[in-house]
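One chain comes next, on its own, written out as structure tokens in the form predicted alone.
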Amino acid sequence: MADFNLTRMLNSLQNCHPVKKSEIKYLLGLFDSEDISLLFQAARNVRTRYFGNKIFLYGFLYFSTYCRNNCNFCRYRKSNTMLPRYRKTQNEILAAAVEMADSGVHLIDLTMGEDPELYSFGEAGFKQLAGMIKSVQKETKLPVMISPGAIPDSVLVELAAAKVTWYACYQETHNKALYKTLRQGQGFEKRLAKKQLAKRIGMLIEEGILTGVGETLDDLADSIIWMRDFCVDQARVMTFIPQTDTPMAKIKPQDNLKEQVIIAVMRLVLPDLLIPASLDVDGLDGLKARLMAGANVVTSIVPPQKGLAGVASHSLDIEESRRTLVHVLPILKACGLEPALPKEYLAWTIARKKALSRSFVKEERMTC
């Protein structure tokens, strides 16, 4: 076994030097409370260099938990037919998106199901989707996420003219044979192409796993491999939270030190990325330990008395007003960050994408 030293490999990480697939392991399998309070300061470290004390806030909006698909960690599967479900009205869906923007959120995250009434149409049910999407940007004048599963090229090409600016489809882990347990019936390789394709046309990506489903740190390790080596905007983890009524409902849930310690090695293998901290596992309570870990985004804001839904945990901290800014911006204060005026994210979203353009100019050249 290699002989590693931490605090040389947490100094070479932090001034950018080249990281080994066996490095990223150790530190993925650190558990000491005092080498892990190492990586989080060096994590932290790397943050502050990048994006200074400055938090991104991002509203989230599940309009739709009818899905189509049978993924055996979620609950909104097509097969539990036990599970209330809903579909947002487009009035709804705008009321929700502006008492978000008002509130300061730097982003409008829009996520749904791979909903049977637009999937069951081709490219015609998607109409209505493109123009919903297109009067949330109209009516807040923020960026927009689109989280629609794997939905036909046409549309991405659509919805990139509309100058959407983030497209996340995430594949959960990056280990085929996991990932066939995982999105049953789904294929790993279409949902990689259509990020591909979303890159191509000018779409930041986020991508995003799981931790807790049986995954090695041989999967962990590989995924942020790949996620570097695609050049992926955004890399978010989240803890699963076994579901009822799922196949995965006995599974004995994971100690979420796991997820802090994936976000601090992220940050230090993926320096100058968007890195999230997702309030839909532990909710406000969980927020904290997330940013001290190096995370620089707050996702899944909700708004209460709106109706609105988790992922991981569909009710958790919703309708008590737990998850608003009013509540979060205290959390930021207490870990001496703040949060990100709106045109800074807007300007870290454009210098991204110039910064991608000039990259895909120069490997086309190269092909050539």
Ligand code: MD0
Second form
Amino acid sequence: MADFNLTRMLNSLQNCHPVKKSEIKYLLGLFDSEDISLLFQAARNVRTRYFGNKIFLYGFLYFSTYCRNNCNFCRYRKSNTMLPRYRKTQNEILAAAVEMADSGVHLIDLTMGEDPELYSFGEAGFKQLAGMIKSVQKETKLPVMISPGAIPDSVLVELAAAKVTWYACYQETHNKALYKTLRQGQGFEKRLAKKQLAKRIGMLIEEGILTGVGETLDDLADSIIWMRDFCVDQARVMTFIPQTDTPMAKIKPQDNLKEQVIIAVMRLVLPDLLIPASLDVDGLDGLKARLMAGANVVTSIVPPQKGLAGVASHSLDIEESRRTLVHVLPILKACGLEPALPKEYLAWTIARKKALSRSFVKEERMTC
Ligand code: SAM
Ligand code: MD0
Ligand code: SF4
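We have the form predicted alone; now please give the form predicted in complex with this ligand.
After this comes the whole thing, all chains and molecules, with the earlier chain placed first.
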């Protein structure tokens, strides 16, 4: 392995110098606690340069937990018959979205399994879905992220035309062989193509990877480089939580330091992107560490007493009302951070879209 100097490398990254894959791998492999503290400090410095002390807040609404797919890591895979599932009505969805909006979140993330009922109704099902999403935009007056899986192209086009801001669709890994063991039966290229289309029609894109699923440092570095080259707008990593009654139930859980290291490296390589600290892995108790590693969005804020679930940690902290701003805001404060104003979040998304459309036009000209 080449002889790396950590301080020099962190300085170089903080000064926006280009980074090599071998350097990304070196940073991802840090294990000494002093080295990791330096890494986190550098990541926080970069976050401050791009975002000051402002943090964005995302409400999460998992409105249908039915799914036609069989992802090996997911509790909601089709073959898992051991759990209760739900499909919320439009009125229930609107009520939960409005409650979250009133509590002060900056965005509503509308997530679903690839619900077979929706697919069985064909066009009519998707018309209803699009109608619901538009109502959430109208009633909350907030930007919306959709996390619906690999929906038909025509539906993506309709949602982009309706000014839905974000499309979240996580590859989990960019190693095709590993992908096959995770998202069994779902085409790697098909999932990528959905993101390509969404980007082309003007949506912001969130990409995500899992850690603790057998990936190597090389895989992680490839994913981060992929995110940079694709110009994703939000980049996420989540630690895999083994789910009972699924094929990956017996995998030994990974400690959560690795996720923090990945967050910090993402911050250094993708300095101006949004990087989530999800409440869905370790709940509220895991928030501070993720923020201290350089994350700048708190995701998976969920209203209690509405029968709503998380994904990785399906019930942790939800009914105890700990995934709410009342509990999140003091943690931001303890980290020297504060919530952005809604208009600051909106301004970020608008500026990002403008910058992307300028670079898209430039690219088109260059290929003429
Ligand atoms: N069904 C849609 C899809 O798969 O794109 C939307 C749900 S997606 C937002 C759920 C994401 O949560 C997965 O892509 C994965 O990254 C994460 N996830 C699911 N199960 C998990 C688990 N057991 N541990 C950690 N993350 C998990
Ligand atoms: C989260 N539970 O933010 C949510 C979910 C989907 N866009 C996000 C994985 O952690
Ligand atoms: Fe379905 Fe999404 Fe879970 Fe895969 S990750 S089984 S697509 S809900």
